[in-house]
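Below, in structure tokens: the form predicted alone, a single chain.
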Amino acid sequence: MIASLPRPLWLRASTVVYGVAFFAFLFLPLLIVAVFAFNDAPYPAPPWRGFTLDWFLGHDGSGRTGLFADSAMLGSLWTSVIVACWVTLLSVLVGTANAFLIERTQFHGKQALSLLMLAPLVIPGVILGISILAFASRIANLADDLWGLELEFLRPGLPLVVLGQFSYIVSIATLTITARLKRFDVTLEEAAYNLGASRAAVLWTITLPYLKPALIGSAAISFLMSFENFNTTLMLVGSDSPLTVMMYGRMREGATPVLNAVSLLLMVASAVLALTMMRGPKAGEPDHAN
């Protein structure tokens, strides 16, 4: 519609309406997980007993133990942290690669190998996981049978979590690099050739200040992907559990206002992430502009 153009009363009111149950949708949930991180109860729900920071300074003398007393918490948030930075890294690494090779080269099957790279991202995650650690175990067994070789890195644990969540998380870091390599003009490479620059000088140059924005915007997809992921991370992960599979077991066990604590902090770090990311450079002034 013409914004314009007049609305009937009945019209704007659904529209007040609709905005304002949508936004309640998507934020009342969040803002009762971080009020009630600092409730005076042992449970993460109403009713509300008063105000208290034990759930994040508490220590195990004063019958609560809150977040940053919680080493078993605390070291899973770190593991989970190092997962993401390794599947950030990989995801990023041979997104670029997939993407010039999807954007700069011919050979035949291209077009299938390209939607074929789409599959992990239609396949449900604990099925993922499922035929990972499958296929892994056996590798692993057929290589000790065979050999006598030991692969723990194909045993449950945080490289086979590795292994698994960059399966699927560098297919979205490939399709948001290649997308800006396409609207990338190439008569910029072929200027600075013909001025006498090499390939290695082009690409760090030229190329990849082009792909910064988008290789920032994949990074931080792919951690954020890799930092919240359960389902093939459950599936796959041994003695070291990440965030994630350590608050499923928590809840398991009876929440506490823990959780909440963990929740906040999370959002917390989320909205200072957002808003780097939007203070950063914009996509259409890539810096070799000048």
The other form holds:
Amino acid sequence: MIASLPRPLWLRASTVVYGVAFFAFLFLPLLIVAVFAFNDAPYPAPPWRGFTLDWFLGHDGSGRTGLFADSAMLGSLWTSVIVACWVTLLSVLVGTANAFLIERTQFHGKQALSLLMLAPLVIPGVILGISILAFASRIANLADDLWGLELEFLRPGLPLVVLGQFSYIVSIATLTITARLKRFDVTLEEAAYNLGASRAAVLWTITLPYLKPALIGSAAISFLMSFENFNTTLMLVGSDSPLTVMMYGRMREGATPVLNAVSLLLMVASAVLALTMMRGPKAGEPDHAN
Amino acid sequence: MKTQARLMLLLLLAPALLWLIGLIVLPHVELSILSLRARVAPRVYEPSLAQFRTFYEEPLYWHTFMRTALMSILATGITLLMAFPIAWTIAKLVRGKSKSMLFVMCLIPFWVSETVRTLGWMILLRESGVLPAFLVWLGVTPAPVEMLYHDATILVGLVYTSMLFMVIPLISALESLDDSLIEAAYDLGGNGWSILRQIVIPHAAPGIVAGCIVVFMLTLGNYLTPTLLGGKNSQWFTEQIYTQFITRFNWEQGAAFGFLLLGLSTAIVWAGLRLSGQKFGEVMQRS
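Which structure goes with the form predicted in complex with the partner chain, now that we have seen the form predicted alone?
Next comes the full complex, this chain leading.
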């Protein structure tokens, strides 16, 4: 029942109890991951054996390789950052173009095209991965057979990972940017044209600044989604693994608390990103498009 | 001006078409070609339904397929039941600062990757983990019990992973419900149950369906959570696809499995939309 109606005590109490239980469920796994990054034991498991920073700072000499000496882990972290930057750049650029296409142009089949743009959101990530893998290798084989050309970038590896993640993240970017462009008051642009502004000037001084919150928001979402992506990435990955794939491999082998350390680092980084986003200009209403 | 407008249109169309045709349509065409051919000799193929026959004749594949579908439906249902009270609390009961704080608290866990969250569950639940140790300490069990590798564990992981995608559409659907409608219903003698059934659920249906579709989709296509929390017995269909494609290099079979999974998810999404009378485009824009 809503706040303005009388609620019996048991209902109010159970709301609170349920709320506490729900948020405990949400935060318990994260809390556990964070705590065991500091446990002085070779496995992230109880009992608690005292506080240590070995899993961050340990180096080869101490018998424990901490995160900052684990070059494979740091390498995969860097790989993820690079992939995410490319995916973000491509998604925001193409997403913006798509938003203008949907909102500002008229052509045959626009309805169908904008529906097709949503399709990647309901294709399981694994299938996006294998279909792109199969298609890319078909082209690569064709090029090899016909012209003896070895198109290395079409074989499993980072370029394919970027394309695979881009193929559905751009749908989300498109939704976010379109939603904002839809609310734009076109008379502002018309006024600028009447006052003699050029197309480029109008775009640069009026439309894009208005879109800025959505552009920043979709960039942040794209970056995070790329960083988190596992299903599509797993199918397309070559010799350089992004962080999620690397972590998955280690988790199957039986993890050391280095994984907890890197997880904690990710939590802190994403918390900082989230806070800066929320503290940012209030104009960017939370776009719930993720 | 006309040619300029046409040029603009072409410039804007080009990236969209490149993306949709190059990364979505043609790859799926390729996948369907793969799934419908069989290798008869090295580099010689002929059209065939052999892959689908294998699926049909091999009980393991069937079993995994049905199991994946049923567990996904179950996980979606549980997620809905767990998310609804929280969404209701955030949308209707709390106000002001605590409202936005609770909302942000729902978001935070999903800013970190699924790998991290799954790691948390593994540390909590495995035999040497936190929860079994806690149960021994409480005296509930004499020795630590293995809590990983059960179906229930997989469900917990799946529900956890997809919670956000249910909570957000539910909140936005419930927020748009006018409080005075509920007050009126109450004044007219409705009780909690009848108000829920006759006013709240019909109003929130688009949000409920949006959440369910996204959660179902993500669960069905999930690979990480079932394999890590379910171990060797997880029997998840995406795992079969991965095995065929990457481990056995049997792309034809993997492509057929991929299509079966795609068919299943499409069919269920379609059925969900039909049942609730929603439109795909509108639902996706809400989620």
